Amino acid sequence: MIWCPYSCETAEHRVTRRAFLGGSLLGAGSLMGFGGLTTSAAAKELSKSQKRVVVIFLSGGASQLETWDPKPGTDTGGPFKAIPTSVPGTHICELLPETAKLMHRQVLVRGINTTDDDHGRGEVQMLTGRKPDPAFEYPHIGAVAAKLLGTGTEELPGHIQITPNGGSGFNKQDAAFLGPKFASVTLADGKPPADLFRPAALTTTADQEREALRKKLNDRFAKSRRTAQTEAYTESYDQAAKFIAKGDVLSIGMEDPKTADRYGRHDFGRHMLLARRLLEQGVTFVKVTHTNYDTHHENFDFHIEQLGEFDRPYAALLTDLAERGMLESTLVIVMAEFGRTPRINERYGRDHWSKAWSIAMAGCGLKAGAVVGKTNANGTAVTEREVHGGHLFHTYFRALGVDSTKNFYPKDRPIPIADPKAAAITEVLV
């Protein structure tokens, strides 16, 4: 268990350690098909047009005015400066100037209300456009985004989460009806589990004579005993074999040291590198998680610690995902599961605010260098545009050339894709 001493109190921040094949692993199967990836023949080549979709999260809450929304010189803006950016007119605060240099490549959305302060009822709303509903799971945006982008013969797990902590495994459920195929494969630390790789003692061929004995007898059992749980278990080790078919992507040492400087040393570095290599390798989706901007105790002295660490790798990762061609086909979002009150308490922090926030994206299908919606002088309510999950969930995929309007159909049951009472934000999409 780890507990951020500057975070509330809450059973989100107390994050517990999972084995990569354990639990109980529930689903159902795989439903419509869109296509999208590679093959390991073309990858190089065909990297420049496939989709992606890259997601930060700035997990426990990162504060929209030392960010993406300042409010200097007012009651409730806080001690730090805006700056100009690479955008004329368009300014953020001055605890990301290298962000600031490639706004151009960047859209703002400022106008969000997501009316839920809540910690996991907040992320859930961000990571899959609806609000919680205890009757209905729908599945997060990465699943989505394997699904509707993949063509099932990727040489990697579709749909990844980098984690600074906990959580290494499988993830049954994120994808929900979508099923275990979908669901994400977390790397804490950004490593795959302890144990993954096949031990050294062990020789290639008795490992595959071992492997073929297992397939024989697993499909033998599947015949007459097919279940959500065996096909769960049958999803899982084959997310674990790719990995092993492919470790040499989690490698970041064979990076080039001066690439490795770029984004940084530091943990947050490391992970966002990761993330590249990964989209470079054909995966569909990566979610690289930043923590902890819960900030209810000294707002500005830890944003100035994450922000310092979040500034170089995110600008590294634009730059580098321009350079290779690959931006125009990554949508990558910034995202948490709110923003912070404009007030500042009396602890000097900023407590949960989901009514008046910004978020950030870059990339595939988006206008480049727009803003759109506007908050009031002070920040506390949204003045033009206001948006929600649901209207950022469309746009994502709008962004990536996919009908939001669309169904899915698990048992014959049509479920939109995205909150059909939303739609896209048109404002920021080409």
Second form
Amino acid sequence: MIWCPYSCETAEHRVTRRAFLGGSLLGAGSLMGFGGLTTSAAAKELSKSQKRVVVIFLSGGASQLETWDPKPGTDTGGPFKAIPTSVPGTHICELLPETAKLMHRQVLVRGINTTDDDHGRGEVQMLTGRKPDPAFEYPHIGAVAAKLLGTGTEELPGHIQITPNGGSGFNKQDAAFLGPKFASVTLADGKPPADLFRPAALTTTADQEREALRKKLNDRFAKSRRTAQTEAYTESYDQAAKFIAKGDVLSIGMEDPKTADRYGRHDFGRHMLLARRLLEQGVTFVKVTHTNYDTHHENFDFHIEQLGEFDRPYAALLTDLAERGMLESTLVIVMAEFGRTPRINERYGRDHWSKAWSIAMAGCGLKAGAVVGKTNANGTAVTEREVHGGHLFHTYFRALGVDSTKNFYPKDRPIPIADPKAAAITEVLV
Amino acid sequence: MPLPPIDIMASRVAIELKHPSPLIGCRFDPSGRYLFTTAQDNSIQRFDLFTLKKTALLGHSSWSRGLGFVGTSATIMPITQRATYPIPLNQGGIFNALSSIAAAASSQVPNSPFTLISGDYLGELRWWDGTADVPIATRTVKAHEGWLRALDVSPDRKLLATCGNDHLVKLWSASDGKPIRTLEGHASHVYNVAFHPGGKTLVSADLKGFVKEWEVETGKPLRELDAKVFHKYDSGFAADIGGIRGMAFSPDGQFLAGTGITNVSNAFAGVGNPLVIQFDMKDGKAKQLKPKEAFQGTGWGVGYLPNGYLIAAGGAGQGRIWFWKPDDPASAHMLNVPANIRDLALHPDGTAFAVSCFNGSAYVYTMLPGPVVAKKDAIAVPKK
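Can you give me the structure for the form predicted in complex with the partner chain, which would complement the form predicted alone we have just seen?
Starting with the chain above, the whole complex follows.
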């Protein structure tokens, strides 16, 4: 079967996908959480036909020196040592021992200079591949992925965010001109929006009648007064309906307890396990936020705690994706809004630093084990292969098989998928 | 032995000792001749207070904070934050010694041999000949997985206690580094450990404010004291902040003092207040001692002065040193320091103390009344 990177409306794809879903429905085990061999086989089948993305966002700005680019023994190095990884010659911080064992599946980009130390602006640049433009909003990576990689027949929303806190809901803004169909659904703490599911007191029949009435009124209204707002409203109902129909996917309690143990019995472990379940179910894009790394005070203590949570679930996700045959079709990105200052401040903290930092990637389309970019001896500046958010955005989509130099055409106006002034980091692409 | 004639209101900087890298911990050696500091360049620096000569002790591959001493002479005793004070260097204290002994005469000053033991954030212990011209580690022991946060030497100088991020407290032979006993029971990083002056018990304190008292002979847990006021789980950042950063027994063993940060409203910006808690070891009751000013920062060191006053030091952007009268929770005196203080050490003669700071300086203060001997690069801050 030929992979179709855009609409994926090929007959082969639809048949295969239907076969996958039908097969999964045959086994009670799959209904109860898509665990075991059936899941693995189904995932492998799905992996052949669909590409997916998972972004793990280390909110607040994880320190590159305590993760991907350690500088032990220097004035900025801090107290931790660098440890060898499964890739000879590549060392990362000792706080990531499980991640280090899987370095042969990963790629490091160590020469990032995003030139913006503001949380919000940094996040926008990393998620859209452009610096914030007050005159124009670009879609986030999740919306772009959902648009370009989605099949159009998904049974779950194509763009999902799992956040550690806040409220669950539907966010129309992050899809920008792509439209609310590709906007994200937030699952705060991995939970669906409140009151999503039918109350027990409401019968199925009554609920169906109520929904039919709502649709009728909505359609009538849309015929004469259709706007972006009404579209967003309609899409939010459609997204909700999908979750209602596939609610079991959110129940990670159905997983084997040993699997839950591997991911860790804490919020982030649960969220990463949920991410894997969503990817297995064909969700195109999942972003998992791990908070918080904004360590102006006692950076080292807090990185022990936060990376102690991050390391095992991240390794578990990479392992599971690889074992299910999904890693080659799933792009995994570990990013933040920026890194942290090499200089250690008076409170043992590190502050915001966008001038020389790193991300990790794994999976689809990448030259596993590659390290590109370099910083100087104490990590204060990029000395080799400097890149910014634009280069990274091109790289993500090139890795996914998308020609990132093409355009979207909202209202017939050409808008490049990625910043035309940048290009992909080809050294990390297969 | 008469108490040294100290006056906390006369406290002033006598010497500023400088190093290019930010300092972390500090301790005086048992004789009081040297101040040892640890630094962010992984070194330990030995400052000779008689000559102001600085010597680097190189070998650790990470930061260290724990320092302890094992003397080989019967007249030498360990210096910890719960130090006792019967060893005046001379009639006038350390600063009279400074005034009377020229730097060039350093070789004339007799050394009292001692062993320094240091512990680092890779969990390693190192033993050093503390008086060697170029001290070299004579023994290295892997003691903890992860950070070794603190250590203390028993009053009889036979035992070494260590604690760390592996949630463990360990007892070792102080002379040869052989393991003796592991004390299990903490459920979070153990920040501090201290032997009771009586030598039969020790206490350890963890991130979440659990203070455990243990029987040294058996390792049996005896009781738990509540210092949870030092801990907070900051749900906004999804992280724990806490720990007793400095801990010391009173010389008679009646009280245990600990310091850290409390009232944390923003863990990742360090927005909170320093606090000292004093436990009465008879009944375990705690009393809070607070600075008068609404200062934001962390307490990093605490100790008892010969006159019964309690002293603590800490900081954030700047440093502070606070004094409390016995039985009075209101601070009696406060000193400003130009940089964040990261540790406090009391001199064995009872007349001086030192703080190690982020700016790479260790400030040695005298509490003796009268004019201080001002060194060229000293910051003299007379207090009325």
